[in-house]
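Encoded as structure tokens, the following chain is the form predicted alone, with no partner shown.
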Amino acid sequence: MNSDFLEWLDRQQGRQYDLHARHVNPVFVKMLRTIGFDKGYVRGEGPYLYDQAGNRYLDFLTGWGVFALGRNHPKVRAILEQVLSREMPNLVRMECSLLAGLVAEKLTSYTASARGAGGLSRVFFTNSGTESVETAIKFARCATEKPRILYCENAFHGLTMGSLSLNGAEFFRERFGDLMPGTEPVKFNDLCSLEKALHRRDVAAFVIEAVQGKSCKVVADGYLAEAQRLCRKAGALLVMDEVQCGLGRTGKWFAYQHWPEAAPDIVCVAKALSGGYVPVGAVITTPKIMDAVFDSMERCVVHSNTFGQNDLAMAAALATLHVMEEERIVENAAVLGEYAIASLAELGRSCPFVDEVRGKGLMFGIDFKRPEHSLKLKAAWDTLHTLNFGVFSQMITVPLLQEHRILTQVAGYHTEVIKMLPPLNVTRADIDRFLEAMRSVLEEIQRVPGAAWSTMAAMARGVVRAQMESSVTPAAR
């Protein structure tokens, strides 16, 4: 199979959904087929995906933000191919990786101004965003010798048990038993709520996304600086989860840098750092915090992982950062993000279902609501919601894919928010294509009765039937 692997793989095309239904996650397959997202993509290039028929789809989901440089960026791929051909001494463990040192040097060059002298100048490498958050929890507790961790309502920090304990959506937490003790939510953008939670002075860290991944809500101007002051006063650390909103996504290297007075103690990254090739994450912190964890030769590996500094991950990260500099990716995200959000907000003003357009840079979303005035539109909204809450959002994502070949996704479960995460090197032409498609979809959902409502009602009934079937026990069948 080695010599003809790609030919063999081509012959397997079309089997993926049946294979996943049998061996991986049959419910996920059922969901894809129900909403018509089972396209069978066979190739990805830049901002586009291609199916077997050669149809081209604009990817505004980007693997939940992984493909910030688009898919299969040639410069990143070329560097990985060179590393593979070099027969490097990978993961010796009792040694220091040159590549890891170079990535750490490059990453901290973007955070050096934070916290003054020394700054955020130390890096611990992980394999994912959720592992970065888990690491931040451990580091904060070790450095402060305090037990509690605060997080925001509606936050998303990952799905392993520690990061899940900081998850603001009950949907993800339910049925998994007792989570990590000592965690507590506070209201997003509410300093009074934060101050009250900090008053016992037993908090190790406050973990927050500057732009929330599940809602695209943005921290208010001045909030981070005051949150930082409150944390310092209480002896707690400020942790920025920039797994999704960091590395250029919002038009700055890190989202917290939109507010120069903010100086976090720990920054968590992942996703885009991979270049879309090899999983990699990182925790960027201060010498004081890192030295509190690794405070003796005996404890020099008290926190570790197996693959965190592997050569392919480090090469992918280093290549990604260099490409972002060379191609001025961050600047592009700033300019086109501002254009996209302003243009989308203008479209939303003409649609009674649109509540708000919000976000930062090329991380933005639309929040939908029950119309306030039209009795016909209110009745249509209510009828659809009696069948299945959240299915209204699919009235946007499904036609965007089926009619306009643009891939998007509902931002969270039991929400009415559609989130867009275009590649950061997206072009103005691609943004305009998306805006024209969105204009068409928003106009269509205002036609009641209409094809969009009939299709979604049928889909909602199908979802209800599928849920009822899956809830029947094997004995009852």
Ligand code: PMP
The other form holds:
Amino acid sequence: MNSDFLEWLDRQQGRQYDLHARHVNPVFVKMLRTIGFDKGYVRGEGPYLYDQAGNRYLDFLTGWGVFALGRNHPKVRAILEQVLSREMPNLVRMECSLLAGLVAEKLTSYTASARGAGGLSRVFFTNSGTESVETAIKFARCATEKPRILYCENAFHGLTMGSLSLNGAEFFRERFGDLMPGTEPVKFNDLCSLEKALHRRDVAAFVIEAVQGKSCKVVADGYLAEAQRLCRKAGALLVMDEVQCGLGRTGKWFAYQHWPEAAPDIVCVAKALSGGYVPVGAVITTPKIMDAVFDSMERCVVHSNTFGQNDLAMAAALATLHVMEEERIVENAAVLGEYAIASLAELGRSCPFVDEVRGKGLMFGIDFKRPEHSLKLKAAWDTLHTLNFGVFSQMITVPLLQEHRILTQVAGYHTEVIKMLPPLNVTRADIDRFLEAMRSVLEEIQRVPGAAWSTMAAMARGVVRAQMESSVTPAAR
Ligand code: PMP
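Would you mind generating the form predicted together with the named molecule now that we have the form predicted alone?
So here's everything in the complex, that chain up top.
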């Protein structure tokens, strides 16, 4: 294996689904096989994936948003190769890493705001989005000495116990026992609900995504500033979870910056920070909050992690941010995002299944609904939903992949939203290719009876069957 690892790996191709069915997650394999997503991708370049037969797929899922620069950006890779070829000291722990200092300097240059020197000028490095959120929870409780954490209905902040306690969907929360005490949902975009929850002045933080990952809902104009004012009045911190919507995704470095009057106390990032190469995350906050946590030499690493600040993650982050600046990626996301959302909304207007197209920049989704007028379409929708809720969205994602070779995904569970997260350096030609494919798929689903509906009904029946099998024969999994 050592002499030529890649040759060896090529010879293993085709084994992945069987290996995963045996050793990793058989139900996931079953799901992929049921919807025909069990491809064998062998290469990724920019916005494209290639399978063994050489077919090219346009990736509008980007590894759940990590490949902001597409896959294997040559400049980021060249920098990582340089780092790997040098015998770097890496993770000495009892020293300060130059690379981490440089990433912190760069990151905080994007958060320098109206607050000036007291602003978001300190960084704690993590290894994932959920760890960033866990860190924010701890920092907020420590700095305010208050217990409660508020979050929004339908929010997603990660799946470890702390961040799961801030999850706005019962689907994710149920079955895992007692979650963190003192956490409470408020209605998204509803200031009265927030004000009521803050009333007792015992809230450490209100954690919110400016664009919700699970629904693509966007905070209303003026909401964040007012939420911030209410939080300040109650002595609570405003935490922006920018794990998905941050780092250029919405056409600004951070999504909250679309509303300049908002000046959060803590910003969580991860995903795109390393360009998808290495797990990484960061929490950007104020000196006051950081100093409250690390308040003595004894406590100088009272919150920490083993792999944080590792050289590969830090080099990948520096390289990614450098390329984002050099190639004006954030501007591209703003311009093409606006174009994509407006064009998709236009397409949606002629499809009775489309409820709303929404999002910000290159984070946008389509919410589907039961049609209002046509009896035939209503009946088709109802039939499918009696079989399986959520399968309707697969009527979009499946033909997008199988017929148009575009990879997308349903945005949550028990919702009918599909979300698009193209690379931020996507071209207008690829957005147009996606729009053309969507036009064709939206037209096809209006043909009832038609091939799309019978395929989906058969698939939904397959899903029901597979679910029954997996729930009655757990030992076989
Ligand atoms: N916050 C948000 C807004 C996210 O979208 C995600 C991941 N989808 C997370 C937190 C958790 O990130 P990770 O999967 O890296 O733990």
